[in-house]
Structures are given as structure tokens and as C-alpha cells.
Amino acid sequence: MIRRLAIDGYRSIRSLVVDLGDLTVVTGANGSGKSNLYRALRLLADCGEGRIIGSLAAVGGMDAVRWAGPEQGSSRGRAVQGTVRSGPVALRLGVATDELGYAIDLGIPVAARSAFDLDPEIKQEHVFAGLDPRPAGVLVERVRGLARMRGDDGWQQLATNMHPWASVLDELAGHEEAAELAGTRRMLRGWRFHDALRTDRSAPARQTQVATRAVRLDDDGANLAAVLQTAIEAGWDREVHAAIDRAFPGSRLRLPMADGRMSVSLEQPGLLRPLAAPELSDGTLQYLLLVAALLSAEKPSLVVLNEPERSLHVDLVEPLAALVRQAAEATQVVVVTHQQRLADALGGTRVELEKHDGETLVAGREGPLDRPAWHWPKR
């Protein structure tokens, strides 16, 4: 269970540390920067598949991502005074459970010019033990091209002559003493983002797909029927029922198979067929995706949907808050959203941002002190 998040020099944010709970809806008004904390999120699982630096280097590098503003953020109200930058470029990113936690720093190239000068360097990334990044909770530690992993007799050299680009999870991962770093990983791996999830014409969703068992829903919702049928013949038939007659009452949905290929339809009372998907309105087809992403066979560590109520029509505000919080019994839940109905029907732990000079802060904070404890270790 993921329970701190930490960001430091991304986009709007200057510097950020939330607790994260079992179900966590982060909320605030259209350019706050709920954006951002999801993108941020994001990175991190990049980590984990040895994708970060081509992740960056996608949107145009660090100068694309970097805080832009004073290095002493915001002042609330009071406007800043910008000044020539004194320290380095950075953009850190940090997690952690109880037991836990990865944080990685990652700047601009001080080598010779390159084609690929739009990737960043990885200056630093640190496995410790708890919720906070202190010195005498790493268990592993890497500066440059050097990596190292600390012992029942102090510290182990792990490498000496690190690519910049090479994350210790995807180069060292593998060691035999250092489970730590499979572990970390691994729990980065599980993590589950939907922000994509096409209800247009062309949508996949509205395409017959391959029958096949599928445990989790693809990105752009290609494998809904898929998913649907595997989470029902794993034992949760009651439920994706159940979730479904919540928003459609007394409707029942069907999944339909002709030579090998199956697709989604809907029984809606009144009509004498069913619905098939290309004809399913935004909103119905969002909500039978959303279904699949929260109800499938495989449950993930960490489930993060931006938005999902995009395409809903405001009756099936209650039905979605109802389906997430059951999910959240199983898996946990970050929901970013800036429907307000949304979030007061979900509950859970709160994080409410708003903008100050440019700067995202967590609403209702007034300094450094109020904020959880994250020591992010010097270059």
C-alpha cells in the first residue's frame, strides 16, 4: 500500500509530499495542477518498466518538465521575486509504503554534446526502509555510476561505472543480495493508470475482439468483453452484475461469441434486443470500461484513474463512487477528479490543491512544517 508521495521541480510543482490512503481522491479547480500529481505518478511506474528517461525525453526533455519558478515557491498571496537560480536542475520523485520506498533525482547532461540530448541523467536514486528517505533507512544507494547496498557489514559495492540512463531496477534488479531492488520493482510494475479509455465511434470497445482470457483491461479499452468474461468466470459475476444493475436498473449485460470473437451488448428493459456496442451512448460504454479497469480477475496494488467521470451522465455519479469504493477493498484507489459530487460521494482521504503564484500546494497548508516528513538526500 503505497502511503507517501513526494515531488519535487515538476511542471507546477515546487515541492509536494501527500499521504496517500486506501482510497485517495485528489481534487481542486481546473488548473491546480491534479494534472501534473497523475502525470507524476506516472513517472514513477515508468521507473519500474526502465522507461523514465524516454519518458521524459517524449515531451521535450527536462526543460519541458522542470519548475520554472523561484526556487523559494510560493508565498501565498504575496508575489515572489524571481532570482538567478543557485542550485542544480532537478526533478525528483519519491515513494513509499511501511515497509518501503524509492526516490530517484534526475537532472540535466554535463557531458559532451549529444544526439540524445534531450534525456535526462539520473543523478541519484535511493531503496529505503519507512516512510521517509533519512540516511539511516537506505538499504540501497546510487550517485552517478556508482551503486552500493548496505550490509550486515556496512556497505557493498553493487557497481562502479552506471550508464546515466540505467535505472538501479532495471540493471540490478536481479542481484541475489539486493531483493530490495526486485521488490521495488516489482511493486512499481503493479501499479494500473486509466486516463485514456476511448468512447468515440472508432472506439476499440465498440469492435468485436478476439476471445481470449484477458485479467486486465488494456489502455484503451481493446479487451473490455475479454475482461468482462474472465472476471465473471473467476468469481465476480455477482459483482459486475451487480455494479452494472446499480447504473442500468434492471438492464443485463451480455457477451456474445460467434467464431472465436466476442463483444459487449446490453439488455435494457423496454427493448426488445439487446444494445450492441456501437450503439451504446458515451457515457454507458465509459461505465461499462470503468466496470472492467475496477472489477477485472488481476488485482493490482495500485488502481489510478484521471477523470472518470468524463462521458457520465450525473445519475451515474452515485453508481461509480459505489463501484470504487468497492474496489478499494481490494486495491488501492487514487481517483483524481474536479467534480465536486464525485468527490464528496467517494470520501476516502482527501487531497484538495490549488495554484498560488504559479506554485501547486495542497490546500488548507499553510508551511513546510505541516506537510508529511520526506528528507530528499543531497547531491
Ligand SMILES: Nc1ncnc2c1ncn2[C@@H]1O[C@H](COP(=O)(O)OP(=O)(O)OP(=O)(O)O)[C@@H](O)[C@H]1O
Given for the second form:
Amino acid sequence: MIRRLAIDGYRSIRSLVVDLGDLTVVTGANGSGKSNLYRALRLLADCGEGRIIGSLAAVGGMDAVRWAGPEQGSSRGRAVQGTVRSGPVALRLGVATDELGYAIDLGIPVAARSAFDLDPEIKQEHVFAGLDPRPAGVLVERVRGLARMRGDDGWQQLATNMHPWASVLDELAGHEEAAELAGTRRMLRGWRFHDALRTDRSAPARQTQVATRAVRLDDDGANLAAVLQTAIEAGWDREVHAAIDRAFPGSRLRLPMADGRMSVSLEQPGLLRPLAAPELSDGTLQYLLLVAALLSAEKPSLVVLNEPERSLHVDLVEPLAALVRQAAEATQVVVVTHQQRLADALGGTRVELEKHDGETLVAGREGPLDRPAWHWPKR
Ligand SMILES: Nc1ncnc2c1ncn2[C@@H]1O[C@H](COP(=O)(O)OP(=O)(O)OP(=O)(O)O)[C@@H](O)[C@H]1O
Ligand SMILES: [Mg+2]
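Same protein, different form: I have the form predicted on its own, so give me the form predicted together with the ligand.
Shown next: the complete complex, the earlier chain at its head.
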């Protein structure tokens, strides 16, 4: 379970450290930086897939995503000083669980000019024990091209010429002795993100789909019917049907199959035939997608939902909150929402964001000392 998340120099987030619970609800006004926190978590997950450099280049490279304000940032009302940068450009992301933590420091290339100037460089990576990447707990350290691990008799060299675009999680995860690298990669790969689940008229979830077992929902929801059927066959039938009945009392999910293809439909009170996927309202489909995301046969270690309440009627807020709370018993869940009502219904650990002088801050914190401990490794 992720206990601590640290983000530094990413869009409106100059420097943020937050502790997460089994269920964490991130709230705040429009533009306060909620989606930036969501995107930062996604970038961390990209490290586990070896594609963080590509993801950053795809949105315009470091210039586009780095914090555009002064290094010292907001001082809540007091004048902001020191508007000239003196330190290096850095985007730093880190996460810590009870067992392992991972921190990555990205910067701009200093090497000879290349056609790939949008690609940032990995300056440092650290895998550590404990909740804070302080030097004493570091297990694997990568500084530019050099990677080493702490062994029984001191530091042991792992690599001497790593490319600036390659992560230790990708290049060295197969290393027999550095089991922490494979463990960290596995953790990051177990996270699931659902942002814009498609419910429009031509949404993939409204089409029939090949009937093949699916233990987790595709990002676009294309395998909705298969995920629900797989969960039902895996013994989650009571939970799935109860979640649907809470939202649409008296309705029953049907997953008709023909010619090796399947689809979702919903029997509703007062109707003589079930409504097929193309006929379901956007909100109904959105809710079914969330049921599939949260009750799939394979429970991910972390599910992050960005504005799950989109297109849901207020009557569905309470059933959605019950669904999320139930899922949070088996899976760590982070919900990003600006709907107060949903946040209140969810309970859990609350992280409220607000913006001061363009900078995302956690509401209620007095200053930089009033936050969980996190010491970024020095460059
Ligand atoms: N490079 C940057 N430096 C500083 N601020 C930035 C940068 N890029 C984007 N921002 C700011 O981040 C804010 C957007 O944050 P975000 O999209 O996370 O908001 P949100 O809380 O999700 O809002 P909503 O509720 O509308 O979805 C904008 O106000 C934008 O000005
Ligand atoms: Mg947003």
C-alpha cells in the first residue's frame, strides 16, 4: 500500500508531500491541481512500464510540465521573492510503501544536441526502505550512468553506462541480487487509472466484444461485459448485482452472448425487454464501468479514479460511494473529485488542495515544516 507520495516541480505542484490511506479523497476547487496530482501518479506508473520519457515528450517535454513559478514558490499572501532560477531544472516524483520506496529525478539534457531534445534525462533514481528517501535507507542508487546497490559488504556496482533515458526499473529489474528493483516495478505495474471512461454514443463499451475472460477493465472500458462476467464467475456475483441494485433498484444485469461475442444489457422494472448497451444512458453506463473497474476479478493494488462522478445523477453519489468504500477493503483507492457531496459520502483520508500564487498547496498546512518527512536525494 502506498503511504506517501511526493511531487516536486510538476505543473502547478512546486513541492508537495502527502500521506495516503486505504481510501484517499483528493478535493479542491477547479484549477487547484487535482488533475496534476493524478497525472503525476500516472507518470510514476509509467516508470514501471519504462515509458516515462516518452510520456513527458508526448506532452511537450520538461518545458511544458515543469513548475512555471519561482523556485521559492508561494508564501501564502506574502510577496513572492527570488523570481530568477538558480537551481537546476528538476522534476522529481516519489512514492513510498511500508516496504519499498522509489524516487526519480528528471532534468533537461546536457549532452550533445540531439534531434530528441524534448526527451528529458533521468538524473537520479533511488529505491529505498522506509517512508523517506534519506541516505541511510537507500538500497539502490542510480546517479546518471552509474547504478549501485547496497550489499552485505558495502556498495556493489550494478551498471556503469546507463543511458539517460533508461530506468533502472527497466534495465536492471532482471538482476538476481537486486530483487528490490523487480519488486518496485511490480508495485508500479499493479496500479490502475480511470480518467475518461468513455460513455458517448460510439463508446467501445456500447459495442459487442469478443467473449474472452478479462480480469481487469481496459482504460477505455472496451471489455466491460467480459470483466463483469469474469468477476461473476470468479465468485463476485453477489457484490456485482448488489452494487447495481443499489444504484438502479429492481434492475438486473444481463450479459447476453451470441456467436462468441458478448455485451452488457440491463433489465429494468416496467420494461418488457432488457435495454441493450447502445440504449443505456451515459450515467448508467458510467456506473457500470465503475462497477467493473472496482469489482474486477483481479484486485489491483491501487486504483485511481479522476472525477468518477462525471455524468452521474446525484442519486447515484451514495451508491458510488458505497461501491468505492467496499472496493477499498481489498484495494487501495484514490478518488479525485471536486464534488463535495461525493467527498463527504466517501469519508476516508481527505487531501484538500488549494492554489496560492499559482501553486498547489495542501489546505490547512502552516508551512513547509508542517508536512510529512521527505528528503530528496541531492543532485
Ligand atoms: N507548468 C505549469 N506551471 C504552473 N502551473 C501550471 C503548469 N501547468 C498547468 N498549471 C496550472 O495547473 C492548473 C490546472 O490544474 P488541474 O488541471 O490539476 O486542476 P484541477 O484541480 O484538476 O481542476 P478541475 O477541477 O477543473 O479539473 C491550472 O490552473 C494551470 O494554470
Ligand atoms: Mg481536473
